[in-house]
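Next up: a single chain in structure tokens, the form predicted on its own.
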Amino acid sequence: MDLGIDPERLNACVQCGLCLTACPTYRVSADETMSPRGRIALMREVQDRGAPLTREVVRAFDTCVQCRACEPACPSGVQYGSLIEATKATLASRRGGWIRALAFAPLSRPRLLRAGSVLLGIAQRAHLVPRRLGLSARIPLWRAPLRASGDDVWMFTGCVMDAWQRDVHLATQRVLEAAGFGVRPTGAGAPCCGALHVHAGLHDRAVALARRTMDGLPGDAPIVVNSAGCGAALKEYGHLLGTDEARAFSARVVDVQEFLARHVDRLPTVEPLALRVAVQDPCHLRHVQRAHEPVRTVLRPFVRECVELDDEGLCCGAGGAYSVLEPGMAGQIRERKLSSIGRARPDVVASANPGCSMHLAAAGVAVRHPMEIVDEALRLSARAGR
């Protein structure tokens, strides 16, 4: 069966196994089929030798978190992300991806998403939401409006994060403005980046959302993103669409910490918060965007202590919708992260991705977005008249 994989990319893997310790599913299972090397071997068997897509083979592909920690660990430069995305797209087409497409439909319809979120929030307060969804943080029933303050940068607001974590956008905008930038929230002009669709194998829908996003954000102003998963997806539009226009668009995309690290001297000098903060690197910030160090650069002036976890950026198990679709495996992966957090003994964990923060919060971790921490320090200083 043709999985739609470029043979050159598939054959780039030399089966050395240096990816194994970077793979969260292999770390918890010790099963070769749940490693990048094992999954690539299965891809070859299916695409080159006509091996059947048995339940076990499909299970091996389904259990991939798509964290892409294997990519920086690979000495051969295997582009594993494109391999698993092509495989997932083929699986979705065979299994009738319409079910997931229907489930994801509200993501690109802001009014429907907001209405559904309010209903979910009410159900949550009535204790009617299953625990497996991991929704420990309360979904807001009301959201303060976002208003443009200028045109220096676009602030990408997206779908679920805007509906469930609007406070992070408000904090992000205030920090950007404190650095002297006028901010224009993207809002309904770009309601969804398509990241979850790519992960689910809904390739055509992801392409349509990418084109809609590009049309909705014209000009050459930087597109600042505070969600690691969205930022990674937006930066890969060139790969997704394969056009010069998409590559030029992606070149405008920058993570908010990455952006502010270049302008940290423009932020006010304030009294640091008395917090010991452990930084949890979202996989798509660390392994895909390679922009995790700026988080430290931006945070350090605003907290008493910024500490590292000792797991070398191992995935937390959130993986977009992965924690809902694969709760057992996601929970086992998270346990390793929780152990690392416990050893660091922080007051709070800083995570620049909504999925990671919700997944960790569901296990009782105190989690905040880095922009919320910086914003608090700025606001406390302003109230104190410093």
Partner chain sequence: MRLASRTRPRRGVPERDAALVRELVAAVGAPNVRTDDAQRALLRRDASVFDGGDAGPVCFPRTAEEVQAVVRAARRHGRAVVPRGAGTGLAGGAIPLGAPVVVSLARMTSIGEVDRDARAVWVEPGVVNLDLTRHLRPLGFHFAPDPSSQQVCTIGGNVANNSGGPHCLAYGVTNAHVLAMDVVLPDGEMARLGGLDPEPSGLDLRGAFVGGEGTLGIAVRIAVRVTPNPPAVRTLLASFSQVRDAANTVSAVIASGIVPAAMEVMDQRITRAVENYVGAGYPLDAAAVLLAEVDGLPDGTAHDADAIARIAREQGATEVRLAADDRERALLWKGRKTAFGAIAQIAPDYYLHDTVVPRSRLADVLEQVYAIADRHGLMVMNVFHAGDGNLHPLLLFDAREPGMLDRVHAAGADIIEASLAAGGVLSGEHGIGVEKQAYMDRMFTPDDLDHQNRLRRAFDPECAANPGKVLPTGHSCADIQQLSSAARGLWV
The other form holds:
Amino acid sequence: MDLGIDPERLNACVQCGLCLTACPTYRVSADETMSPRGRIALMREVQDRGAPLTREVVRAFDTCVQCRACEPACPSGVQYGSLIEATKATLASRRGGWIRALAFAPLSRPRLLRAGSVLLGIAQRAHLVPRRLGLSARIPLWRAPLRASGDDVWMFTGCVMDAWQRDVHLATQRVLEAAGFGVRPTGAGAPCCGALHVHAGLHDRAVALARRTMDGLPGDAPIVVNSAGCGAALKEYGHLLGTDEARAFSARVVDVQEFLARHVDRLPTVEPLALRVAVQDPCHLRHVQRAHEPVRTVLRPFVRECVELDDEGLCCGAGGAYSVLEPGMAGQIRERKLSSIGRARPDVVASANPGCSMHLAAAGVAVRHPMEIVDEALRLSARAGR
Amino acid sequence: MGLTGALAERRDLVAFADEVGADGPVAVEGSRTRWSVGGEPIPGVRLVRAPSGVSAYLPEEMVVCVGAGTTVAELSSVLASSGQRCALPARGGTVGGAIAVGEQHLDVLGRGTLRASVLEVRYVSCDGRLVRGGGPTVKNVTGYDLPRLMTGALGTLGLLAEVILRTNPVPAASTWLRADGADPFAAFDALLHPSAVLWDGASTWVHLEGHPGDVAAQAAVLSRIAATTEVDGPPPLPPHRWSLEPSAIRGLTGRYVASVGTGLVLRDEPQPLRPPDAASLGVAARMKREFDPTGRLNPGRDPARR
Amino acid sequence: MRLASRTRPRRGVPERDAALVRELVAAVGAPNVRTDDAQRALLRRDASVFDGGDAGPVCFPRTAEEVQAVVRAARRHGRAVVPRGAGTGLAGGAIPLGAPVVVSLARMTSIGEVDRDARAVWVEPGVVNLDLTRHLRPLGFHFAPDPSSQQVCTIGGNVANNSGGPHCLAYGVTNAHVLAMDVVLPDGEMARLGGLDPEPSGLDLRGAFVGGEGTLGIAVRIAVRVTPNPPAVRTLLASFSQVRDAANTVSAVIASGIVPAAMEVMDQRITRAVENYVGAGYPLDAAAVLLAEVDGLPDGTAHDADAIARIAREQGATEVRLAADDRERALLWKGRKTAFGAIAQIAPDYYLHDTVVPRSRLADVLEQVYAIADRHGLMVMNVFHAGDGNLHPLLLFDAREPGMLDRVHAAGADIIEASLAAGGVLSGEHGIGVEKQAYMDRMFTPDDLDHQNRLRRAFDPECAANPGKVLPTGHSCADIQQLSSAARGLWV
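Could you present the same protein in the form predicted together with its partner chain, rather than the form predicted on its own shown above?
Complete assembly follows, chain above in first position.
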């Protein structure tokens, strides 16, 4: 059957296998059906040779975290992300994507999401939330408001993150302001980037959200993003919509660390925090945006020690909604990450993506956003100087 | 084909094959320096001698093609004329004998193992044919590895006629140092690629080779561990070779000279037999049947009794 | 051998396997046996262009004893066994012929404690080559063989292929780094081959086993040598206006008595492709570049690096550059190691050859390779382990073009002939697999091949281990019985 994959792109894979160990699901399963090379071969079996979509084939596609670590590992430049997105979109439409569509509906409806989050927060406090959802930190019932301080940059606030981790937005805004930038939070004008929809194969909905986001953020100002997953999605609007307008929009998108690394000299010099920080690279920062180095550039002046994990940026298993949809596999992948963190012996792990930080925190890891760490160093210093 | 043309056109090799023939027990005689390793040939066995002489030497390729009957001393002097050497042990005897026994050089850490240096073997099979295994290049994975199989086989699977060996440049500087009271394991750990670290339970002898500046720097490293004296060479070596796991050296008693990092130990008495496990003996027995079903090659010798 | 094709008929899971599968499940547990079409179809191939036909049941043992149990179960049913690591082989050594039981060793990944006295460590066969080196790095060691696929390929696969890599020039190929192995023989017995001691008793079956391409048994525990990390490393990049000058530099360096850790040459086409891919700072105008690395202690490496630079200039190098720091060094190596993939961005298909010639013949044979490609109307790029004469000509093509595969086939045959005529060998590191079986008699006489066959038969009298590989038709285990799907004919 036609999976809707561009045959030229599918043909680009030469089956060399150099992607295998970059793939978190292959790493934990040692099963080639759960590797990028294997999944591409199965796409070919289905699309080119008419193989049926058996349970095992569907399972192979479902288990893909879409971390896209295979892309930098691929010497042939196979655009795996687009192959698996097309495959997932086809699968979603076949099995009635409406269940997931419904589940994802609140993401683009801030009030609905907010109401749901408050309910979830209350349920959490009443111990009514199943562990497999992997919620760790308590979902806040009250949030400090976000206020614009200028128009130098947009700060993309998104959906889940704004509902559950507004503190990170507040910290991000303060750091940007400390570097001298006036910040305008995007808020309800651009309620959701659509990343999770793309992942789940809800292509049409993702396109609609992209259009809405672009309409909501006019002008030339950089769109600064502190969620690696959102940043990656926003940077791919050009590819998703295929228009010049979308490409121009994507060119404005910049990860907050990437942005600050260019202006690191504008941040005040302060006493570093007495912390040994291990940097966890979110896949969508490292493999998709390829902008993980700036996290270190920005963090280093503000902490005693910045250490690397020894797993070459292997996925943590969060994968947007993956940890909820595939909890078993996500847990095994996380185990690898946890042992790597254990070897690095950090005081805290810095993660620039809300999904990763929640997934790791659920396993008892002390995780903070790099912006929270920088913000704390700046604030402590300001207090001391007073 | 290869370094010296087709084997069938090499008169010396063909003559050796004809001499070995296809019938009756036959053993190769070299210099008899390791004559009783793995058992002596049965009495009355017909003795033959392998061809000798260097038939091709290409220093820039780091390979030499040499008759198995050539003495190691003769080969060494040919190689030395081009500033090179090989991994064959310096204890004397013939090239073929050393390879058939599979004995390492005392400087194995610096020179590399003998088995890794045998690139190609040309031998006479039990039915008197000339057979070639391996190839003349330093890198080769073409087919099954007959050179490795023949090394250390005591001539029980085929009689070596000629071999191609990898050679290496002679290092610019070389020095032997004796360190009294040093922990030889600490010395081994502290040095990068020493050629030999020998220990008799009291003193440590270290052979350093390489670029002069590096040898001096390594000597300085050693002198920080213990007082060192420059010496002419290794201590007198007891006659019998023992092959131990390197960590077993720590528990040795009595008179010995042990090579740290390799597990080679020289002692006054021979090492007790240490037969391989039953499954690998089974493979070895099938190998013998495949290569010499009538048992005519070097009868009386057995690699598992080495 | 059949080339991977676009269409194929589908068959269901064979009923005749039911009893076998029950025993395999008893051996390794149900979650570790796969019989579904998806899995079996996937394992038809490795990284080569050959299609072996559907695999039989696929097992994922986790211990040596489970491997033994799988092999025994397969034997009881008269089925062959094919071991598989990461499936990165380029000669088709891991493809299943005759629907054998495939034994994936990828779940056996434990690494033992380093024996510092012996400079050795026991590992399981599924350990990834680069994972081992990363594991050893904090202890001050590494595993020396470093094939270009090292981030993926397994130690078990390295043993089967006697793998090389750029740094094998000074340190030797896998055979020099395997001290001992526990091996499940094709009859299901477990044997200890070799030992940590320097002169193990008995025949050197360890040495014979390495490079056996899975036809002699399955290594389930491997004691590998660990090599101390050199304190000093220098990496040079020399540019040349002619490929011949680069090749001659390599010969002259060795002739001068220097054995660098690595010497690699890339021609202009591949250098441009690589530069486009990684941006390592390779010169785009040079006809060839030589990447040379020396390591060891500071004085010797400085001396050797200077000497190599001088020799390169004498041989006509237009520029010689020393990598300024670790970052630049890593980038240069990244370019070299991803060279084959970078090609894939230029043409949809490529065929990578692997022959060895004497170093002094490099320049001549390279010129012949270019002429051969021209004659067949193909584009060729050259990137190779120049230090040990190991050529890797890459033929680029589009398989969809009619008649193309015949031309690629013919050009490949000519390259092999040219290499052999220059006194070289068929394969330096990829092995024979199914790729070069038909050429074995170009290098060896019938007597030579007969003796190789005897070596194999001693390990595997019943042709139970990876049949149909290495030796050409006419030798035992070379012809597969009851193999409906293996239509012989076209291959590239």
